[in-house]
Amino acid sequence: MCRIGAIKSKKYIHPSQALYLMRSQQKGHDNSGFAMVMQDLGGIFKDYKDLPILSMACTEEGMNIVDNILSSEGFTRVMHWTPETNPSPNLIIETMPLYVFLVLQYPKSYKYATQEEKEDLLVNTRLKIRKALEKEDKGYVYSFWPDVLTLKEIGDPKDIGTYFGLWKENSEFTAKVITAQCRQNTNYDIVRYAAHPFFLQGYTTLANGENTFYEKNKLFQQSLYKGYVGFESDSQCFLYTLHYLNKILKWPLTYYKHTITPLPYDDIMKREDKAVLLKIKESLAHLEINGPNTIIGAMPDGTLFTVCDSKKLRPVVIGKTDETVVITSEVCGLNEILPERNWQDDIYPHERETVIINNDLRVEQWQQ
């Protein structure tokens, strides 16, 4: 089983955090891979929470070919980062030669665009740039976004954090909210781009499990938004359905746990608002899942949310205190990072339940 965590913090926490709460779980992943999405922004992307970070890894060439696709689409560059590694022969990682993460200014002929004209440039470029790395073998990108950074890496998830000098405390790279996973894809190929988290648009979901109804989700998805690619993994699906449902339908969260795991007929009919449900039910059938797994999310205003199957066999956690909130696969996690809290408080969502984490750290429980 893969194990999963998000962390979401009234304080800017270090990616080192995310780093601990899956090291004491290490006997749920095979050292396939690390990976980590960063929202709300601290350190030095602290001020340029307005702007979009282009997030990959890549070589010379690929480098240059995205310069020159960021130069034909009017972005300028405001600041270049790239991370200080601690190479060495007995660290098990697969690196890439570049890893490049940039924060750009939009093009000058976007001063008075809209939001949603912004975003879809946003869209149309990463899409571009991943076209252009992948048909050069020259590197992948994995989110082009304000106030997000994605890091993706194959490897042993200690040996990553040692190259990338990520056990190290400090205060220059830090984030509000954390999402990650200690494993590859196991089911099909292992390349970088498998790796939860998995985000478009602002949304983040990571996903311990399989999804057996990949097939379906993948064929009908598809057709349904041009940033709906990839599918390197079955667990991409449900990123793809809560985008889907929430950004361009514009339902509230509360209807995405009725379309991934529907309620029976009978159970739907005493509702009601079993209308409602009954329409979801058939005109979402392609978007149902099943398999064992457990659904970690994060939404564009920063809320974090989970979900189950709707047998339960997949587990999951939450734990907090006063500042913090963490979701994950094992107890041990919350007791490895936040060993002050109250145990007793945790709460072990069951399989119709979705667990809402707020802005202001409350705990709600929506059930289905």
Second form
Amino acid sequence: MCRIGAIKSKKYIHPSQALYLMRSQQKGHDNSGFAMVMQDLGGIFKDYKDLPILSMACTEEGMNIVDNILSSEGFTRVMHWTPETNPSPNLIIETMPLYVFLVLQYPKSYKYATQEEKEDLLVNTRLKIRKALEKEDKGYVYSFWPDVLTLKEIGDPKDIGTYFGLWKENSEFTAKVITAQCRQNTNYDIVRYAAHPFFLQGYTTLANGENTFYEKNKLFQQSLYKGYVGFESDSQCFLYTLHYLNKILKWPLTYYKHTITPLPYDDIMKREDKAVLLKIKESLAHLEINGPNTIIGAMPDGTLFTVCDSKKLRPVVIGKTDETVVITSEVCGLNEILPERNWQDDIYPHERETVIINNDLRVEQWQQ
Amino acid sequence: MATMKVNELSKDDLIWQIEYNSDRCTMCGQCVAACPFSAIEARVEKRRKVVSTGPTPTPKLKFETVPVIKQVVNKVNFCRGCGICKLVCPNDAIKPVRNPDERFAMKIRSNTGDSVTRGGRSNLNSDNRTFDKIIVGRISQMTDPSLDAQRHTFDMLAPFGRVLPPERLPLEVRDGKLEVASQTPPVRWIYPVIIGDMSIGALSCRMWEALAIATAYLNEQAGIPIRMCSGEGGMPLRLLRSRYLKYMILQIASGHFGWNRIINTMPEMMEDPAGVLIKIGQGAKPGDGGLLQAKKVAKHIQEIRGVPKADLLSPPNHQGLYSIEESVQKMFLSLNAAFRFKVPVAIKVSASATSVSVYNNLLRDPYNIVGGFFLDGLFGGTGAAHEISLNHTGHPIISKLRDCYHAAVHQGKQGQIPLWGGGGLGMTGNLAADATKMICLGANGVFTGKLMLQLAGCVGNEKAKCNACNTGLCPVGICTQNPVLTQRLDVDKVAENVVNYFLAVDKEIKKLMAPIGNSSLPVGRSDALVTTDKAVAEKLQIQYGC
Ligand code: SF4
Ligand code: SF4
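Return the structure block for the form predicted in complex with the partner chain; the form predicted on its own was the one displayed.
Next comes the full complex, and the chain you just saw is listed first.
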């Protein structure tokens, strides 16, 4: 089973917070990896909010391949950041030769391009890089998007933290939204791409559970959008559905829950909005999920949310102070990093709820 | 010495031979009276006995004439093995016995120069069912919790109607909420099993009525929103005008029988029907039209269908339909329009090597008017067909259904024209198992016909037992219009059996969904299936296990 966590704060926070959050829940995961997505970046990335950042891990040859692709597309480097690493034979970690975080300038030809055209270029380029790296087995590209950074590695999360020097807080490497998880998808071969959080065009999701409708989700999603690739984990489907609804169909987030866990027919028929809900149930039947799941998601605008499966078979809790909100699998995680909060205000969402944390940290609970 | 008539039909040629024990027989005559086929009759036989009554042997010859029950041997009044004589005999004195050395069909052909006709379903290879080589094998064990079939709630409904692709839904965001901006095709959420589609005519009125009663009861009392398809030939006016019409799917087949009355009754309908099913073909006899023999066209059938007493032939084709595109335009549009685009219109075809092409074409349906694709496989039943069609034409349902699902996936249009499969489902008695497997392979739902007859007391099977549905002499009153025979059927009891069976099916489908951890129908969840046959695994793209 996974344990998942997300921190959203008014001030910039350091990934060590995510490590502490997850370490306290380590009985529930198997310490097989660490992965995080940082959004709304501070520190050294603070001044490049509009420029896309490429996050990847690769070999030297891989880097060359990527450089060639980037330059042929017309991207130019603005900043290259490599985390300082602390190798030691005692650490349980499967390292890659290079960890690359590249801030890039859009090609000149995109000077007057629309937002949409730029976004499309980023997806196309990332897919091209992914394909090229995959073909030669030379690395992994996790995200290519403005103000977003992704790090994933296989090993003991404690050691991964040590290796990347993440235990020591600093102001260089921070963000306002951090989502993290400490487990590889151990049901199958351990693949870096299979580790949550998953990211696409500003949307992030991570999940604790098993999507038993994986196959039908996957078969349907494959033909919906070019960026729906990989499917190394059944939880990727949650991300693609979120992206499809909000980005492509342009539906409000409220309808995510109605899509992945539609109400039973009889309940729909009692509602005023039954016409809409029935259409969703019909047309998006193949995006319904089943099995035990808790999903945490982050939206491009920084909104954080969580939803559960229709039977609430996996745990999740939300705790809050004036400055920070944390969504995570178990309350011990909250106690670790938000000990000062009023625990009586903790929220344990139920199976028909979507809990939303908006940018001024207001918590909304939407009933499905 | 009598001449041997080796070329005549003899008892040895028959599929069923009557075993009669005159010692037990009291000559009550019940068997003879009960056999609708006049396959047995009372006769007398001469007995020669040597008796000795004195203290020393003084043998004497004694001739007796005794009454007996004898099997009739001719090409019309042959025994069907229905077992009714055995059923009514109070003394266990008579029963039909299968003759392993029979040559009946061969003899009939050589004798009559005609093809053999019968009812029932294919009698070839019925033991070798692919369904039984597939098991629900992905059981939740630590990966995720199994559900509890008794305690959890399950949402087991299937769409019937044209489902729009999400990007074509006329939904608009207003004040953060979606609203439906224009009319969309009608879609009904119904139970994933449809009872169908057997006509009043093929069935006795009492049998048809029992099914209609069971359907209404399941909907109104048992919370199982099942639908029943009328079959070709319409339905009683009383039902057309009643509120129960909403549970009925009206069928239109190539003979268009009964539609005159349906159209005329439209202004009086207080409910829309559940749907319309255009029947192009039937799994039991693909490429063959329908036939209701004159002997079954009783007065009430003439009324319902609006026809005189005559052989009623539905041609193999819908006249005037020459292509898929044209059929979509003509039939679908006119039927959709007839019900003001408020009633889903679906199509039923026999499974065939061409099914995927048809489905592919329909999926491209630009008018959004095709509300379902019903695929009827090889083992479907029928009231009357040429045996050669029954046994030697058609296509197994499973792989064809799967191919169609894959075709939809390939186009990214799965679920848009719901797939319904049938043809031999529940043949071994367990509809829930067959239905769940079909659903995992991509069906939205299934339909069942012959099984309903068996629940009603049909004694026929796939091993040449009875199969006399075409004769109008159904021994249990199911598919006959003969008033004496139909009285054998207890309408209420049949309805009760059907209701009970579906209550069991409902529980059993849940018993298959719960261990795979699904609370809604696992449509297309082929990862839940495992087969013990490699060829099946390869063809259906499911896991192999041994
Ligand atoms: S088994 Fe049926 S057909 Fe044969 S003699 Fe008995 S009642 Fe007649
Ligand atoms: S019992 Fe009736 S329905 Fe069944 S096979 Fe015989 S004739 Fe047909």
